[in-house]
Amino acid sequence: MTTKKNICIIGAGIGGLTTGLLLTKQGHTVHIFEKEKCVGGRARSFKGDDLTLDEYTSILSKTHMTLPFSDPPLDTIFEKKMLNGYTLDLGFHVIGGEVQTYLQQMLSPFKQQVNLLGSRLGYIHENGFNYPFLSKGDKFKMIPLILRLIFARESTMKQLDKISMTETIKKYGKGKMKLVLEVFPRVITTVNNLDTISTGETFRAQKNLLQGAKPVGYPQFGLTYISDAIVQCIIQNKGTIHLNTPVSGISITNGKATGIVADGKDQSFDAVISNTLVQDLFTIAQEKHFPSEYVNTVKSLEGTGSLCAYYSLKHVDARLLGKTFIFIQRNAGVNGNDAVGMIDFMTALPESRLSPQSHYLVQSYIICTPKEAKTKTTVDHLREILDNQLHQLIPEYRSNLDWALYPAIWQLDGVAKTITDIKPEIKTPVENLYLVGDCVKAPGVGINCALNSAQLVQAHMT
C-alpha cells in the first residue's frame, strides 16, 4: 500500500515531468517548480518564428551552450528571418528506440500520444555509406557473442562494469566486431575515450541493438512535444506546475528534507526531488547536511559535450530521408583520439513537421569533452569534420544550403557515464531527498536515463 505524500519536484525537465506523472498516478500530491517560463529543460525545442537573436543566445547561455559558428552570420539569419517555419532543438537528442513503447504505455490512459519516427543506424565510410550498418550476415557472424549478451546475468554485467572497452576490444575485437566495439560504446555513452567506457554498460545497451530493434527515434513536431504531452497528463491527474518559479533553497532539518523556499516563502513537503544538474545541488542545499565525501564526489562529476550542427537544405536525396548514420573520425585530436558522431535525416522527413515545405532540416553532432566544447580551435576542427561527413553523404550539399547553425554544448548529459565518473544514486544521504534526470544512476544516457530514473523513484515511493 502506498502512503499518499505531498511531493515537490525541482525542475520541469523530462526527468522531473515523468517523475511527476508517475507519482500523481499513485495518488500523491505533486508540485513541480520550474525557474524558466517553459518546460523541457535541456531537451526542448523552439519555433524559429517566435525567436529573437537575444532570446536565442540567452537560451543557449542558460543551458551551458554557445554558438561559435553559423553560416551565414547569426545576425544575418535573424535579420532575414531565415529560421521562420523551423523547429529547432537546443542540442542533439535522438532517443533510444525502446522509449516509444514506454511513452505510449505512460501516456495512453490520458489519450495523449507521441509519435516517434524510428531509424536503424547506417555507417558512413570513405566510399559512401552502408545502411543498415550491420547486415544479416554480420549479425550471423556475431551470433556467439550476441547470445552471450542476451543471456548474461546482471551479476556478470556488474563484473564487466569495471572493465574498460579498450580491454574488451583487445580480447574480442576482430573483423567488423572491432569496428562495432569502437563505435557503439561511444554513441551509447557520448564519450570518446574507450579507456573510461564501461563494458557492462555498453553490453546492456547493445542487447536491444543486436536483437534488431530500431535503435534510435525522434518525436514528430520536436522534443518539446514529449514534454507538452506529459504536462497535459499531469494536469489531468491534478498535479501542479509552477513556471517562472525558481527554488532558492531546500529546507533540511535533522537529516531530513522538509520542504523548499520558493518565491521567498517556506513551503513544507513530505519529499523533495531534484531534477537539476546534480553538480548544482549545493547551491540550493547546504553542504553541512551531507557527508563531505558525498559533497566532494558530486562536485567533481563531469558532464558530456559535443558540437552539434543543424543544416537547412533545399534538396536531400530520397535514399537518405528517414535514416540515421554514424561515423568515426580517426585521429580527431580529441580525448580518446578518435571521435564518433551521427548525422540524422529523421528530422528531414516531411512528416517530422520541423521545416517549411520543400526544405529539409538535418541535425548532427560529434562527441567531445566539456573542455573541448569550450575550446575554439577544437570545435573549429570538429565543425570541419561534421561538414566533411555530410559531404560524404551529399557531395553537393553546399549548393543546397540555406543556413547552418553549430551550437557547442558542454552539458549534453548532466554526468558522463564512465568507469571513473560514477553517477550518484537517486536517494541522497539526506532522508526524503531524491535525484532524477540524466545525472543519476539509471539505465541509459540522456532522455533514456531521465525516464528510467523516474521509474526508480516511483518504485522507491511505493
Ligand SMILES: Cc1cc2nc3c(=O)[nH]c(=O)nc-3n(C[C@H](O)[C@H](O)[C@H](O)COP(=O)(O)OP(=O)(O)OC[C@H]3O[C@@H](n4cnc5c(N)ncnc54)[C@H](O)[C@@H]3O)c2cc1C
Contents of the next structure:
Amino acid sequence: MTTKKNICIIGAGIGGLTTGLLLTKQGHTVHIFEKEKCVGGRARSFKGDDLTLDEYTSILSKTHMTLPFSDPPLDTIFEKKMLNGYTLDLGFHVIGGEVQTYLQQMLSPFKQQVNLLGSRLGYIHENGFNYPFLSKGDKFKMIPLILRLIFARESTMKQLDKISMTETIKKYGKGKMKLVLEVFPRVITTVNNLDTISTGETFRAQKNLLQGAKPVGYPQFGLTYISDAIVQCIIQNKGTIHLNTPVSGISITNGKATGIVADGKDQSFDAVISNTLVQDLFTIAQEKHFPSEYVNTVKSLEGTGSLCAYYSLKHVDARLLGKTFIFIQRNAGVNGNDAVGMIDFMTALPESRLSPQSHYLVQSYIICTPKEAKTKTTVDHLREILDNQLHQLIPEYRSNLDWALYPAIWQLDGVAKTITDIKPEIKTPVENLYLVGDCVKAPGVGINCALNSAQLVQAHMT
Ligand SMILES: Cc1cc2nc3c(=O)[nH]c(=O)nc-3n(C[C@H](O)[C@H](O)[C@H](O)COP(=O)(O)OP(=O)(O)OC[C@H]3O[C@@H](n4cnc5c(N)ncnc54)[C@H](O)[C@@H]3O)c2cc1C
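Can you give me the structure for the form predicted in complex with this ligand, which would complement the form predicted alone we have just seen?
Starting with the chain above, the whole complex follows.
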C-alpha cells in the first residue's frame, strides 16, 4: 500500500499539473506553487481581447522568446485591436497524437474532456503538396522496415540509442525512405543536425506515431484548455494550486529535501518535485547539496529553438483546412545544413474556435538552434523560408493576410534530446527531490515528454 505523503510541486506547467493530478489520485496531499498568475507554463494560450502590448512582450521575455518581426508593426496590431477574437499560444504547437487516449483516461473519471483535433502529415514540395506524406504505394515499399519497427524490442532500441541518424541514413536511406529519415527525426526532436540525433530515440517515437491513427493533434479552444481541465480535476481531488507564489528556495538537510520557501515562509513537505527548467534548479536549490559533476552537467544542458509564424488569413482553400504539412529547406544555412518545419491548418478549422468568424489562423515553425533563434541574420532568412513555404501552399496568401506574428524561441524543449545532451533522471541525487517536465529523461519530447515524466514520478512515489 502507498504511504500517503504531503507533496509539493514547484511549477504549474503541464508536467507539474499532470504529476499533481496523478498523485492526488493516489491519495497524497498535493500543493502546487506557480510563480505566474496563470497555469500552463510554456503550453499556455492567451486571448487577444484581454492582452496589452506590454503584457504580450512581457510574457514572451519571461518564456525565453522575442518577436523579431510582425506585419504590420506590433504597436499597430495592438492599437487597431487586430488580435481581438483570437486565441494564441506562445508559438506553434501540435501534440504527438498518442496523447489523446492518455488525456481521456486521465480526465474522464472527473467528467472533464479535451477534444483534440487530429491530423495526418502532408509534405510541401516544389510543385505543391502531397497529402498524406506517404502514399499507399510508399507504405507498401516500406512495410518491412515498418514491421521491424513495430515489433522491435526495447533492447534493440537501446543498441540504436548511440547511433546517429546520419549513420542510419547512409545505411538505409534510399528513395522516399531517405526523405522520411531526413525529415521525421528532425520533427520528432526539434533539432536539425542529424549527426546529433539518436536513431533509437527516433525509432521509438516513430513507433508511437505509427500506432496512433492521427499522428498529430491540437486541442479545440487552445492549449490552455488542457491545463484548465487538469486543474479542475486536481481541485475535485482536493489538491491546492497557489498562483502568484514563486518558490524561492528548496530546503535540504543531510542530503534530504524537507520542504520549500515560498511567501517568505519555510513550509515542510515529505517530497519536493521541481517542474522548473532544470538549468534553473540551482537558483532555488543550493549547489553544495549535489555532486559537482551533476551540477555542471545540468547547468550546461541546452534547449531547442525555432522561429514560429502565426498568419491570420481571410481565406483558406478547403483542401488545406485541418491538415498539417512538413517541409525541408535544403542548404538553409543552419546547424545541420537543412532545416525542417511545419505549417498547420488544424488551427484554421472553424471548430478550433481560435479566430473570429471568416478568419483563419495558420501556425508554422522552422527549427533552429537556440543561438540561431537569437541571431538577426539567421531569423531574417528563416522568416523568408517560412513565408515562401506558405506561398507554395497558398500562392495568393499575401493578398489575404490580416496580420502576421513571428515569435522566436530559444527554450522550446527544456533540454534537447540528442546523443550528446543526456537529460537528467527523474530522481535527483538529493533524497525526496524529483524533477518533472520536458527537461528530464522520459519518452518523447515537448508536451509528450512532460506528460510521460509525470507517470514516471508517480511510479517512483508508489
Ligand atoms: C513556442 C513554443 C512552441 C512549442 N511547440 C511545441 C510543439 O509543437 N509540440 C510540443 O509537444 N511541445 C512544444 N513546445 C514545448 C512545450 O510547450 C513544453 O515541452 C511543455 O509545455 C513543457 O511543460 P513543462 O511542464 O515541462 O514546463 P513549463 O511549461 O516550462 O512549466 C514550468 C512552470 O514552472 C513555473 N516556475 C518556474 N520557476 C518557478 C518557481 N521558482 N516557483 C514557482 N513556479 C515556477 C513556470 O512559471 C511554469 O509555469 C513548444 C514550446 C514553445 C515555447
